[in-house]
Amino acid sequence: MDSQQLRQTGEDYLIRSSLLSDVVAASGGPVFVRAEGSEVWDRDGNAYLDFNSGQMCSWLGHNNPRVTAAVQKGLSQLTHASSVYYNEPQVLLAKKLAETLDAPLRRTLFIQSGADSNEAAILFARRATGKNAIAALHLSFHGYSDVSRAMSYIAAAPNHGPTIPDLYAIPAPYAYRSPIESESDEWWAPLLDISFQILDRQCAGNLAAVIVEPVISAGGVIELPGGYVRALKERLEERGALLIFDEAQTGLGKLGEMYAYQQLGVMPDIITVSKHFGGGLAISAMVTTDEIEQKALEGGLSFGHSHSSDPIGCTAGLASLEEIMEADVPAKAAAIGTYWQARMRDLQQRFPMIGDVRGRGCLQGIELVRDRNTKEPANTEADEIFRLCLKEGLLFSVRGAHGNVVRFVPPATTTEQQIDQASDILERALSQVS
C-alpha cells in the first residue's frame, strides 16, 4: 500500500478529528512509519524535524533507547495488574518522582493521560476541602475528557452542551494583549483583584482550587508571571482553597528545571504530569501531599480506571526519570531554549510580523502579527507558514487565542544544526508569506 492508499485509507476508516488540522488535511500530509530521536520519517522517505516533538509526549526524542530497553524487558516480565494490588513497578516509580519533588509533595497516583491527571486533581480537590467550585484561566487548556474540557477555555467551541457545574474562568494575565495599561511590575495585579472579586461572589464560600498551567501552551505560550502566581497562592490560602499546577506541558525538565513551579518560587497542593512523562508511552500522575491524601480519603475519594498503575506505563515512566535526571536533561532544555530565542529574535528584528517571541527551555512561540502597533492577529499568515513548512520538513503547531501564535516544542536531542536548519525553513516562509 502506497502513502496516498494509506492516507485514503485513513480518510475512509478513521473519524475525523478537529485535531486534524486543516492545513495538513488540505495538503495532503505525510504518513509517519518511523522516527528516532528529533527527526519522523513519512511513507515515502521523507524526513520531518519534529518540533512538535509527536503530541509534546516525544520531548525525550523519539524512541529514546534507555526508555525502549526497558519497556522490551518489561513486555515480558508484567503488563498489567490490578491496581487493587501494588506492583513492583509502580512503588519504584512512585518513590523516584517524589525524589524529584519537594517536600511535601509525594503522594502519587498513576493514570495514563493529562486528561486523566487532571480529572483526579479536581476531585481530590473537592474532597479534601470539602467544596465544590474550581476555576481556571480563560486561556487554558487541561484535557478533553468531559472535566478536563469544560476548563478548557482556549478550546471552548458551540454545541458541546451545557458545561459542567462549579467551574468558572478568570482573566489571564497575558503581557503581549493585557487590557491593563500599565508600567509597574505588578500590571497583572487588577486582574487578580478582579477575579476574586467574582469568585467571591459567583461561588461565596465554596471554592475549592485554581487550577493553572506554569505556562500557558495551547493558549499561546504565555508565561505566568512569578509574582501573580505568588499573590494567587495567598489568596487561595486565605479561601481554605487549593492551587493545583498542571505541569503536563512544563515539568520534567522541559522549561530548564525539574519542575516550573521551582522557577516561579511557588510551591503547589496538588501537581500533575503527563505528556513525555513515559517517554511516549501513556502514564501520568497526580501528587499531592499526605495532609490532602488523607483529608480526600476521609471526604470519600474513590477513583480509578482499568490501567491506573499499569507496570508498563509505570517501567516507562520510571526509565525516563532515569534519562531525565542522569543525563541533566533540563540543562540541555536550557541551552536549547536560549539558542532557539538567539536565533528567533534575530528573525524578529528583520521581520515586523513577529511582535513578540516568548517562552522558556524547549517550549516556545512567536507572536504573529500584521502590525505590531495595533497588534492585529495574522492568522491567516500563520496557517501558510505552517503550510510551507511542513511542505520543508519541519513540523510545529499554531495555538492561542486568535490562531496566530506558532509554538515549537523540540525534542531534547535537537542540535544547534537543527535548530539552525529549523530557522532557515522559518525564515524562508516569513520570507515569502511576507
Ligand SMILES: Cc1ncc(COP(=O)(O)O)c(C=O)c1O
Second form
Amino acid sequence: MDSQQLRQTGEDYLIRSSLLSDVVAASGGPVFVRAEGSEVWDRDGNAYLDFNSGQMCSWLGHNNPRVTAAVQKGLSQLTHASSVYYNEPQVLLAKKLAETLDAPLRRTLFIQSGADSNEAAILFARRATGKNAIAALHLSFHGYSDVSRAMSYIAAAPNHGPTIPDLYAIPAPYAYRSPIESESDEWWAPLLDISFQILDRQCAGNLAAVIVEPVISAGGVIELPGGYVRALKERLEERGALLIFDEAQTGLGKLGEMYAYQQLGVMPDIITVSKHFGGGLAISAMVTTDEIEQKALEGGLSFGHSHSSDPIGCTAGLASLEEIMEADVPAKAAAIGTYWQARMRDLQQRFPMIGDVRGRGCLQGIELVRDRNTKEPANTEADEIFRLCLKEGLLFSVRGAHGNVVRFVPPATTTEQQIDQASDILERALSQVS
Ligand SMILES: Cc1ncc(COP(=O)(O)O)c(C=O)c1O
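Okay, that's the form predicted alone, but what's the structure of the form predicted together with the ligand?
What follows is the whole complex; the chain from before opens it.
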C-alpha cells in the first residue's frame, strides 16, 4: 500500500473521533513508519523533528537503545504474569522508583496509563481519608477515563452525560491571564482564598484531595508558582486533605530535575507518573507513603487491572529509570530548555504575535496573540503555523483554553543543531502568518 492508500484505509477503518488533530484530519497528514532519537519518518521517506516526543511518551528519544534491548530480552523471559503474585521486574522497579523519590514517598502501584494512575490516586485518597470530594484546577487535564475526564476541565465537552459526583473545579493561577491585577509576588493569593471559601461551602468537611499538574500542560503550559503550591498544601493539611501531583508530563527529569515537586519545594502525598516512564511502552505508577497506603487498605481498598505490574512494562520502566539516572537526563533537559527558550525569546522580540514565552526544561510553550495589549488569542493563526511547520517537517501541538498556545516537548536526545533547525522552521511560519 502506498501512503495515500494507507491514509484512506485509516479513514475507512479507524474511529474518527480519536485524538487525530483537526488540522491533520482536514489536510491529510503523514503516515509514520519509523523513528530514532528526535526524528520520525513517514511512509514517503520524509523526516520530521518530533517536538512532541510522540504523545510525550518517547521523550527519552524514540527507540531508546537501552529500553529496546531490555524489552527484547524480557519478551523471551516473562511477558506477562498474574498480578496476584510478585514478579521480578515489578519488585526491582518499585525499589528503583523509590530511590528517585524523597521519603516518605515509597509505596508504588503499577498500572498502564496516566488516566488510570490518576484514577488510582483518587481512589487511594478517598479510601485513606474516608472523604470523597476531589478538586482540580479549571485548566487541568488528567486523562480520558471517566473519573479523570470529569476532572479534566480543559477537555470538557458538551453532551458528555452526567459528570462524576463530588468533583470540583478551582481557578488555576494563570499569570499571563490573571483576573487579578497585582504587582505582588503573591498575586495568586486571592485566587487561593476564593478557592477554599467555595470548596469549604461546597464540600462541607468532605474534601479528600486536590490534584494538580505542577506545570499545566494541555491547558497551555502554565507553571504553578511555588508559593501557590506551598500555600495550597498548608490549606489541605489544615483540612486533613491530601495533595496529589500528576507528574505525567513534568516528572522523571523532563523539567531539569527528577520531579517538579522538588523544584517547587513541596512534598505531595501522592504522585503519579506515566508518559515516558516506559521509554515509549505503556506503564504508569502511583506512589504514596506507608501511612496513606495503610489507611487506604483499612478503608477497604480494592484495585487492579489484568495488566497491572506486567513484567514487560516494568522492564521498560526499569531501563528508562536507569537511562535517566545514569545518563543524567535531567541535566540534558535543563540545557535543552535554556537553549530553546533563548531562541523563543529572540523570536518574541521580532514577532509581536508571541505574547508570552514560558515553560521549563523540555516542556515549553509560546502563547500567540493578535494584540499584546488586549491579548486576543491568535488561535486560527496557531493552527496555520502548525500546518506550515508540519509541511516543513516540524511536529508539535497546539493547546490551551483558547487554542493559541504552541507547545514544544523536544526529546532529551535533541541537539542544538536540531533546535536551530526547528526554530528556523517556526520563524518562517511566523513570518508567513504575521
Ligand atoms: C498531565 C496528564 N495527566 C494524565 C494524562 C493522561 O495520560 P494517558 O493518556 O496516558 O491516560 C495526560 C495525557 O496527556 C496528561 O497530560
